[in-house]
Structures are given as C-alpha cells and as structure tokens.
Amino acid sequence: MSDKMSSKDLSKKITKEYMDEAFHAHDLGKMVGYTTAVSPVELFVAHDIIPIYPENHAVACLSGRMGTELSLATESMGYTSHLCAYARSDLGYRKTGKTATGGIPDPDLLLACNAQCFTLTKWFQVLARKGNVPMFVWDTPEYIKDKKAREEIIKYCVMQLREMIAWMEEVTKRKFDYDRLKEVMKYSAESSLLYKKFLDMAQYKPSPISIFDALIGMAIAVYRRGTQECVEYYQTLVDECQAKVDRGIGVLKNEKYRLYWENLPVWFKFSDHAKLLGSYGGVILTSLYVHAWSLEFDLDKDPLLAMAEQYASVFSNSTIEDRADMAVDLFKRYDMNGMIMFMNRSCKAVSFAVPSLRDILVKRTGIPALVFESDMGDPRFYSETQIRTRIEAYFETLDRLRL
C-alpha cells in the first residue's frame, strides 16, 4: 500500500478488499464466520476464517436511516420493538433483502461472545437455526473486582478458547496453527495500541478529533484486527492527527465544552448531533464504547491468556464501579467539562447502569450531566424537539456554571 494514501482512502480500499474476499471465500478455500464485535476474532483470522460482523452491517443500515423499515419487517415476524435495533435491522434485512450496502455473505459458522450482551447470543442462535450452521458461544462471566474470582474467570475463559480451537478444527477439518496465531496477535497488539494513540489525541486543546471521528475510525479495528493492513491504517490515522495537532487544528475553532458521551451513538443522527453540539461550542471527545477496542495484549503471555484477559474485561462486562473508574480516568486525561448520557432502549446491557453511573460521575467530577432517552437505530423513538430543547437547556446550565 502506498504511504501517500489518506486514511479515508485506505479505509475504503481495505473494506472493499475485505468484502470481496468474504463474498468469494469458498472460491479461495476459506470459510465465512459471523462473530460479535468484542470477541477473540484473532482465532478466526489465524485459522483463515473470514470474520463478518452482522452488527457492522446493521450500523450501516441504521446510519442510512433504514431502521424503521427493517424493524417493521422484523416485528411482522412476531419480534418485539423492544429488541436491539441491530438484531431488528439484521433480521429485517434477511426477510426483505434490503440493505444500505451490498449486504453480507451467509455464514459457514458462528461465534457469539456475551461480553457485550445476551441478546447477541440469542440473535446468533436464530441465525444458526435458520441457516443450519454450527455455533460456538464464548461465555464471559461478569468481570467482578475480587482478585481470586478474576483469576478463576480468566482460567474458565482460556479453557473455552481451547475448546473453541478444537471446535474450529472439527468444523474446518484443518489443524490450528499456533505459530500463525502469534503472528496475528502481534498485528492485533500493534494496531490496538495505535488505535488507542489515535483516541488519546483527544487530550489536545483544541481536540483534533471528536467521537464521530473515533466511531468512523473504529470500523477497521473491529473487522480487520490481526492483519498488517490494520496496523498500516492506524499508523496513517495517527500521523494525520499528529499533523493537525502540530498545526493547532481542532474539530471546532472555538472549542468551549469538552464532552463525554455514555452509550452507543444514535446512528441515524450521527452528523446532526455533531453539528448541533458544535453550534454551542461543544465537541464530544470520547466514550467507553470507542475505547472497547483499545486493547493492550501482553505478547509475553500465552496468546489465549492475553486474549482472555482483554476481552473478558471490556467495559460492557465490568461492574458499575469499574465502569465509573474507567470513565473518570477519561475525564481527567482529556480534561472534559460536560457529559451526555444516552438511555438507549435498544441496548439494555449498557443502559441499565446509566442512572447509577450518572450519580457516581456527577459526584466524583462535580460536572452536571444531561440524560436523554431514545433508540440508537429506530427514529420512531426519537423526539427531535424534546432532545434539542434539553441540549439547549444543558448548555445554558454549563454557561451559568462558567460565570
């Protein structure tokens, strides 16, 4: 790849090559494996199974404002509107064939990980039954604070990774290559640290990136972890950001409020929210969500142990206290002075803790919080006037506190 390519062009090139390979997997002697965004995908990569993420495809459809249409198709099959918008979008796509992209190939096998939520596991079980394909569930118990319990959790997770490898060998009729896994882990570790370096550019004033840049940049970290091109992409992204920092270029010329965001984004309001907040001098810098892929693999350890430690301890699988500690660390490092907390009806796993998390963060930072309720993908549950009014009132509150 040319060093002169921009990160945007590199992302397009990597994505096109990735999807072309996925759609021609069988011609190449490979298999397609569906998996969840936070899963030990390095095992798939090392075993020449092309990972496909129904969540990523759902995000593209939801960002393309297809959430209501696809959800209605899913609800017509008897599913509730309270189901995750990702699942509703995916099942609706399978019923109607409608997509914001070229769609995704069907799977040969499925790997679900419940470090994110239990809905994913049930959703993948539906897909496994429909396609009559094998499925493995990597079970990750909540990563509680007790040291002894954590050691047992990690042992249990490593044991399952060994079972997963045996399962992949059985499905593919090929022996797993541990030397190849070490190479894949090296790429994963490098790209993850570069992605973290990119996210940490938000510490500069003015910040050269917003959470919207982080969300766009996150895609390659999800579906191309463990590859050389992933490392090259994030090196390019970091270099571009550093050039902005060196020239004092920020997302906003007059940066006034440096904001924390709790939860996933409202995908169909992506650019609208950036413009609306920017009109008040506000830029959302980060969230725990985007940091879920800033992994720090210890390459001196056994690869399975290194994977278990990182994937089992992501924010969505942690206690409220640990999540609060992670968030407060971001507040300090990025010097944030505001927070917006989204009660996402589509994501109960992340949203159930928002009221408690708000209380802890307000107490520990002294910064007031804006809490609003909506859905990450379905416009039927988004109130434009109400949310705009609450955002306006929140910035008035922040303005008064600055006087």
The other form holds:
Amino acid sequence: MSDKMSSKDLSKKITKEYMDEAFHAHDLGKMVGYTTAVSPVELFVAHDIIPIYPENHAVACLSGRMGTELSLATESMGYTSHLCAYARSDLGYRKTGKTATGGIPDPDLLLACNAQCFTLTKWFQVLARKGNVPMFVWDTPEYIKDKKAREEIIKYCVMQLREMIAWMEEVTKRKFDYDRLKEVMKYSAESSLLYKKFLDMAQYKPSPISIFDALIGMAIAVYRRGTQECVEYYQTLVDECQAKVDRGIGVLKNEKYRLYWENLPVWFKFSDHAKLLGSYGGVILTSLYVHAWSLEFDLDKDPLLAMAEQYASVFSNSTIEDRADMAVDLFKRYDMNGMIMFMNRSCKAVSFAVPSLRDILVKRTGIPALVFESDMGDPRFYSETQIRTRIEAYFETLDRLRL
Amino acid sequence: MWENLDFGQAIEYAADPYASIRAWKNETGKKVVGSTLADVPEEVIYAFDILPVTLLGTHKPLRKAPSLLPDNACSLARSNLELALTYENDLFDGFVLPQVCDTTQHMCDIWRINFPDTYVESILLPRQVDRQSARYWVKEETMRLISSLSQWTGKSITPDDLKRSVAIHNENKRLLSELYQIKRRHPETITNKQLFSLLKLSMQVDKKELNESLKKIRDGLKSHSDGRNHVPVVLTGITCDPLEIFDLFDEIELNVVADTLVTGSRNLQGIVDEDKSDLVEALMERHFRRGFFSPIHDDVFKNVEALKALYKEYSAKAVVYVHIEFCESEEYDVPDLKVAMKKEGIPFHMLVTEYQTLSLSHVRTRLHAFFESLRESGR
Ligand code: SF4
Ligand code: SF4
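Output the structure of the form predicted in complex with its partner chain; the preceding block shows the form predicted alone.
What follows is the whole complex; the chain from before opens it.
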C-alpha cells in the first residue's frame, strides 16, 4: 500500500476492497458476520469472518437523506417510527432494496453486543428470524462503580467470549487460532491509539479537526479494526492533521467557541450544522460517541480479558456519573466553552442519559447547555426553524457571557 | 393487613396497594424495598425481613419524571419513576432495580442520582438466557444482592431464613396457580378481573399474609357452570394494566385460559426447588424455568412457539396481545408475531396501553368489534 496516498483515498481504497471481499465472501470460502459497532470484532477478524455493520450502511443511507423513505417502508411492515433510525433504515432497505451505496451482503451469522445498546439485539433478532441465521449476544452488564462487581462483570464477559469462540467454531466448522487473535489484537491496539491521537488533535488551538472530521474519520476504526491497513490509515490521518497543526491551520480561522456535542450527529444535517455553527465562530470538537473507539487494549493481558475490559467499560455501558466524568475530562483537555446536547429520538441508549448528564455537566463546568430534540436520521422529526432559532439564541447567550 | 381479604378488597388493594403498605410498615416497623420488572429474586429480599414490592406503574399524572425521562420512554418506566419521586416518595426505604433494556439501564442511574440518601442497588441479571454463562451470572448476581443487602441492613441471613422465605413465595405461586386452574375451567367462579388482581397484589404485598386470604378465597369458592359461553383466549405481553381492562374481558365473556405475561404465568413459573440444599443454586435454576420476556435474548422463535402451544393446549379462540406503547423491545417483536399468528391461523388482537392516556372506551370498541367478528365467523 502506497504511503503517498491521502487518508481520503486510502479510506476509499480500504472500503472498496473490504466491500468487494464481503460481497464475494462465499466464493472465497468465508462467512459474513453482522456485528455491532462496539463489539469484540477482533474475534471475527481472527477467525476470517468478514464483519459487516448494518449501522454503517444505515449511516450512508441516512446521510443520503433516505431516512424517511426507508422508514416508511419499515413502518408499512408494522414497525413503529419510534425505533432506532438505523434499524428502520436497515429493515426498509431489506424490503425495498433501496440504498445509498451498493448495499450489504446478507449475514451468515449475527453478533450483538449490548455494551452499545440493547436495541441492536432486538433488531438483529428480527434479522435472525428472517434468515434463520444463528445469533450470539455478548451481554455486558452495566459497568457499575463497585470495584468487586466490575471484576465479576469482566469475568462473566470473558466467559462469554470463550462461548463465542466455541459458537464460531461450530458455525464455521473451523478451529479458532489464538495466535492469529494476538496478531489481530496488536493491529487493533495500535490503530486504536492512533485513532485516539487523531481525535485528540482537537486539543490544539485552533483545532485542525471538528467532530465532522472525526465522524468521517472514525468509519475505518469501526469496520476495519484489527487489520494492518487500519493502522496505516490512522497513521496517515494523524500525519495529515499534525501537518495542519504545524502550519497553524484550523477548521475555523477565528475560532470563538469550542463546543462539546452529546450524542450521535443528525446525519442528514451534517454539513449544514458545521456551516451554521461555523458562522458563529463555533466548532464542535468532540463527543463521547466518537471516543467509543479510543480503545486502549493491554497487550500484556490475555486478549479476551483485554477486550472485555475495554468493551464493557465503553461510555455507552457506563453509568451516567461515569459518563459525566469522561465528558468533564474532555472539557478540560480540549478547553471547551460550550455544549450542544442532542436528544436523539432514535437512540435511547445515549439520549435517556442526556437530561441527567446535562444537569451534572452544567453544574461541574459552569457552561450553559443547548438541548434540542430531533432524530438522527428521519427528517420528519427535524424542525429546521426551531432548531436554527435555538442555536442562534444559544450563541447569543454565549456571547453575552463572554462580554 | 392482607390476611383476610375477600375478592372485593383484593381488587381494591390491587388497584392501589400503597396506602395499605404504608399502614403495614407503620404497624410492623419493617423496611420496604421497591423493584421494577422483572426477575428480581424477591425471596432474598424477604429473607432479610424486608417487604419486596414490585412497582407496576401509576395512572396518575406525571410531574417530575418527564424532565428526567423523555416522552419516548415507555410509560411503565416513566410512571414508576413518578411513583417513587412524587406519589410514594416517603414509602420506600430502598430500591433493587433490574436492568433489562436501555430504558431500565438508565432508570437505575437516574434513580440513584435522584435518591442520593436512599439505598439503590442495581441487579444486573443476564440479558441472554441461552448459554451456560447466564447460569453462572444469575448466581453471582444473587450472591452480590445478598451481600449488598447485608451491608445495608447490617444483618446477615441464614439458610433457614432463605428457606422460610422461599416456602412462602412458593406457596403463593401454588395457590395462585390453583385459583388460575379453577378460573380456567369455571370462569363464572372467578372472573378475569379477580384473578389478575390477585396476581398483581401478590407481587406487591406480604405474601405470608396474602396466602391466608388466598386459601380462604379458594375454600369459599362455589363452582358454577363450566363457562360454555365464554371465549377462551391466551393473553400475552409484559403486563396488562389498568385492571379495568379485565372488566372489559369479563363484560364480553372472554376467559383468559393461559398467558405469557411477565406479571401473570411467567411469575408463577418461578417456583424454587425448596429441597435443594443450596438455595442460591435453586434460585438460579428457577430463573431459567421462566418463559419468554421480550428484552431478554433467547431462542428467537420462543414466544411464537409458546403461544402456539398454549393456544392448542387450551383450545383457545384467539391470542390477545397487550402492548405497552414505546416499549421498544416489544415493538421489534410485534410484526413478526402477527405474521406468525396469521400463518398459524390464530386470530390475533393487539391492545395498546399507555399508563397516563389510555382510553378504555377505545379499547372496549376495538375488543367488541374483534370478538364479534370472531363469533360471527363461527370460530
Ligand atoms: S443509534 Fe443508539 S439505538 Fe441505534 S444502534 Fe446505535 S446505539 Fe443502538
Ligand atoms: S422492557 Fe419495555 S416495558 Fe419494560 S421498561 Fe423496558 S421499554 Fe419499558
């Protein structure tokens, strides 16, 4: 792989090769395993199961403003519009075949991890029934504060990873290779650290990246974790950002407000939001969500233990108090002076924490918060004028506080 | 307090048990611990001489909950939170809260944050029950609960305490199963409303006392006809609330002959093997004898298979599904369930409930229409 390629081209190349392989998996004697964005995918990679993330495909469809159309197709099958927009988009795609990309191959097996949310388990159950496909749930109990309970949670999680290996062996009729897993973990650890370094570029002033760069940049971390090309991609990305930092190039020339974002983005408003906020001198730097893949695997430990420790303690499986600590750490490190908190109707796993999280963060940082409600993928739940007015009012408040 | 109830009083208490729990608490000086659905090993709490109370929502207006849990959270969760924060906030000494879905996972945190001076423990039972590790985990969590309660109360429990508690809970389930069996055969002897009120009340008050009432009620029953005019139905869902829905069932002469409700037969399936020397092990084993619960991962066809079997076994005429609006878990199940029922030729009626805004007249109209057409079609 040429190291002269830009991160953008590299991303395209990696994605194309990955999808080509996935679509030809059976010709290559491989299986396609659906999995969830936060999951011990290293086990799939080490076992030559091609991981496919219906969430990623859904993001592409929602960003392409297909959310309502696909959701309506799903609703016509009797599902409600309350479900996660990813699921609505996915089930709609399966019914209509409509997609913003080339689609995704059907699964041979399914892995759902509830460290991210419980919704995915239910969504994947629908797929399991549809294709009569075997399904494994990696159950990660909430990473509560009690030290002893945490040790037990990790033990239970490791136990299940062993069960998962046995399950994969049974489904694929192949023996699992632990040496290969170690190699995969090495790549995963390395790329995750580089990914974190990339996100942490937002500490610079002006910041060379906004959350929108992070959201584009995170895709490879999600679906190519555990591979060598993933490491190369993030090295390239970090180098590019460092070059910007060295030349003092920021997302905004006059960076006035360094903002925290809570939740996933409104995918179909992605660039609109960047422009709108930019016009007020605001740049969103980060969120807990993009940091979900800033994993720090301890390679000196048994790989299953290292995975369990990282995945079970991800923000979405942490208590609200712990989420607040994680966010406050970001506020300090990135020197942020504003926060936008999105109540995303799609994502209960993140959004139901928002009211309590807002209270804690406002109290601990002294920074006012803008809270707005909408849906990450379905424009029917997005009120343009209302949200615009609230954003304007929020910046007025911030301006007043600066005076 | 609850040892001498007749059907009328049981119905009254089931609709709102909290005043009686408060009076009982004042009288006995014992602690009261609240839980939400489902599967909290209440025998353990009871063994500490504490009254375990399952919170099953309120139909009173929401005041504080909406600012903590948005309106796309299910009304069961929101109204339980309201109940604890507003309406009964002086009643509970502590809470043991299970995490079964995204909503309940957050609820545990919200609860803890809003009750900083109260004992709030999460019980993290497995959200998969199809593998060996789940068995290990139920046992671990049961033991963690025991040690957490010990720490809180400063007391420890002996195997005999647990045995006594298990015996009382088992007796309660056996008595209720007996009454269910009578009602199934003789629906004019026990109405739907009466039976389901007893089932609900059993999850909320002292079972030792209530068992006395159940025995008296059973012994005083006079068998009527064999219910030939009644339409046998199977009920499914998580819970069926308000209890007035059962009045509607009685009004149109439906006979709930079986159910897979979490607050119904699924609870009765939780009998523990009293003869086992290791009762924690026995509590764990019973966890896996219980049937389908939507948010917990298991065989993805389990619910359909269970309903098909019950429909056949009891020669039912329809399956009635009680859906709690915004229960995301159920919302992923319903379409496939409908299709499967249709494929089997099983008439299927869905009732949507909501704790604050449910219109019973709307439910009545739809129920009437469904069963009229069923009767007309001669099924
Ligand atoms: S958006 Fe939220 S609910 Fe939807 S799949 Fe992701 S974590 Fe789960
Ligand atoms: S399982 Fe359904 S009804 Fe129960 S708390 Fe969760 S969303 Fe509400």
